[in-house]
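Starting off, we have a lone chain in the form predicted on its own, written out as structure tokens.
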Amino acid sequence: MLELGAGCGVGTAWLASGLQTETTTRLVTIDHDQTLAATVSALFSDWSAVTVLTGDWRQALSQGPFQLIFVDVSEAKNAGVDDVVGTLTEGGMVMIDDLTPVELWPEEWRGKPDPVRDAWLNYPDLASSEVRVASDHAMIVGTKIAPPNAESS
């Protein structure tokens, strides 16, 4: 698993917290700043299964391929689409959240296209949805698949 974002470490707590003690599966998380990443190493150092990274989020992805990728961080929403859907598993999934429904946002917002909606939810490796998870709060859960004109074995 990779989360890109670590920040205070509610999301590793919540990653960290499906992992069995006696699986391979790992986590890895990273974060700009140094402060926030030492906090959570610190949060986590007694857990062999989870490494957490200083710096751009870029540097995690060669820790890949990974299964599961939590994107928490706002440049790899806007445009790390491509990136992250690259170092999934076939199979593996995605989460963009911190999305504001599009029937609750602003006069100033309402017509204009959302990037980062459009980005996700129609790549064509991933089977994207966007899902509320809370009345004023929702996030895009993405599955890699094939890509549309591979050929099947």
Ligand SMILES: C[S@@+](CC[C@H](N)C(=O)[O-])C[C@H]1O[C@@H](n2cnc3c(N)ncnc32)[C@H](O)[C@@H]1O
The other form holds:
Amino acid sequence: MLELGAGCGVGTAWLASGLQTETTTRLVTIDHDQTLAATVSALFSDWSAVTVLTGDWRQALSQGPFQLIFVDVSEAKNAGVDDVVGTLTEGGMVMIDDLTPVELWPEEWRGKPDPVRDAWLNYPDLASSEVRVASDHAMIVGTKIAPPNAESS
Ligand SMILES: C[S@@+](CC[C@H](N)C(=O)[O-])C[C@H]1O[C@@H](n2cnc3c(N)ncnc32)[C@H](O)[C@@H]1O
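Counterpart to the form predicted on its own, namely the form predicted in complex with the ligand:
Every chain and every other molecule in the complex is listed next, the one we just looked at coming first.
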């Protein structure tokens, strides 16, 4: 599993709580803020399955492929779909949260492009949906699918 944007380690803790200790599942998280990365690294120092990296989110992709990626860096949400999906295994899942449901958009957002929804809901190698997780909060969940078979199309 990969988390882009470790922050203070809250998401890392949720993801780590799902690790099955009897398997070889690993969780990698990264943040470019050295203080945050060091803090999260200290928090998880007893967890051998958790690796905390300091640096730009793209540096973590070389640790893949991953079966689950939580994209929580703004730049990666807005412009990272090719790189992120490129490091997902087939059948692997991607999650993008912190979306405002469309009906709650302020007037100034309406009629303007929504690069995050456009990218992640329409990407050819992803089967993805927007999921409402609270009255004022939505996320996108996607699964990497096999590219269409040229012979059968
Ligand atoms: C929304 S917070 C992450 C919160 C965390 N995932 C959680 O759920 O608790 C976004 C984080 O991305 C980090 N960040 C922003 N740009 C980045 C970049 N280019 N590379 C790596 N981390 C970045 C910020 O320092 C910030 O800590």
